[in-house]
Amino acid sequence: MFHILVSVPVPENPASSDMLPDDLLPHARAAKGFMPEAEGMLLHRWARRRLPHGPALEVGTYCGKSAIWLGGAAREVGGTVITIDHHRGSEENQAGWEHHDTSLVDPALGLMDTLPTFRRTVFEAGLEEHVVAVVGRSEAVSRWWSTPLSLLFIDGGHGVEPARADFRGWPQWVMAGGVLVIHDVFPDPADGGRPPYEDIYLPALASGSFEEVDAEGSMRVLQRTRGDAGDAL
């Protein structure tokens, strides 16, 4: 089984704050990524909230943007955060879609390649003692998973069976009272893409585990109010 063991000294109520400290910030503002600034301050304030009692998760984590905001609060309140991707970019990001970045392109093989750019980003920002990189798929790391988590972000491949994979891997693993947030909700079809709002959001608050606490933009916050980290949804 994938187990991580995280021994987190920091005090017990850390005091909240959105905004990340100032000699991080420039680093968020200027990573590549696709999250508002709005988003990137509930992150980093739940982000405070929760690691205190746990670890963090990314499911997607393309070039370290959301990773500054949540590696600033691990900097701050203590704790880990790590970060699952491929790396080879999701659908959305392949050449001839909206968002494909040929900058990103490994010109060797010619793939996406955006671990490079994350291993920068974070190195920069001054968080690799604080943010843990796995590479690989979300699903093949998810089958091996373990360790309950205080707060799990879901922003990965947003095409339908990816977001269905991460549903049956991650949100199970969420401790009583952690979080679940979730990234590009858009109950409007004419605002964005179905599958978070449909395979993630809906089934989630469905499984009568999960109640909405917060929003912000197209992210929205739910906390796990039934159950514990292992039992099934």
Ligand code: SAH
Contents of the next structure:
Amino acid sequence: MFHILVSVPVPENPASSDMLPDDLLPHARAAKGFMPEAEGMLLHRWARRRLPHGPALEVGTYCGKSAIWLGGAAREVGGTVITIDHHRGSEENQAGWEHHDTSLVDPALGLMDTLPTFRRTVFEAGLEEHVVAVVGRSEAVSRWWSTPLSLLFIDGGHGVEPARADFRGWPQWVMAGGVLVIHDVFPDPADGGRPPYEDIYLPALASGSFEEVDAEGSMRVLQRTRGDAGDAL
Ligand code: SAH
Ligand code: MG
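Cool, the form predicted alone is there; where's the form predicted in complex with S-adenosyl-L-homocysteine (SAH)?
Now the full complex is given, and it begins with the chain already shown.
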């Protein structure tokens, strides 16, 4: 009589490994911004997978809604999220446009300023240790960048020029096996603006350096399968 010992891998509980921790969910929900929950969840899931390999970088902080989904992952698995914004808003956030919020205007300047709201959001979520804000134009920062990224999330300016500048400046810094996550990708023009699709998503795939590995709503996740950080795409 003998026993055969079979080692059965214990499946990770998806509820504990993929979800934003319960205490953060109300913060993600309450934060001003443009991040549907299912897409935030996808972002969070990939950040958990990738953050052990290096920092994650977000272009387009706004008031920190997506930064909570990212920062919550850093709190769980360790790591740092860097988030870039000039905090003056995109075109569609300006007065007279669809996504304008008058409470985000600095009355002294008469200009949008989302930085104070972002600061409050991240403080209240207890994520100041994990989320580092860089205040400036994406292109001005990318010009001096050289740190390999485990995850790059592009959700900044959606005009042709800012989208092209983000494509020129950032995806090359994604490390081998790292992911480029793009928000507001609309293959059908009836659903929304073109630049994230035409000027970031399609060229990233056409470069042969990335392959699509996941999607949810208007979010696309592309993994770097050729080259490494710093190599041209
Ligand atoms: N990720 C946010 C939404 C971002 S909205 C959320 O989850 O809610 C897009 C943001 O990109 C705006 O805050 C705008 O100020 C910023 N932005 C647009 N063009 C930019 C540029 N060229 N450089 C830096 N930030 C930019
Ligand atoms: Mg967006």
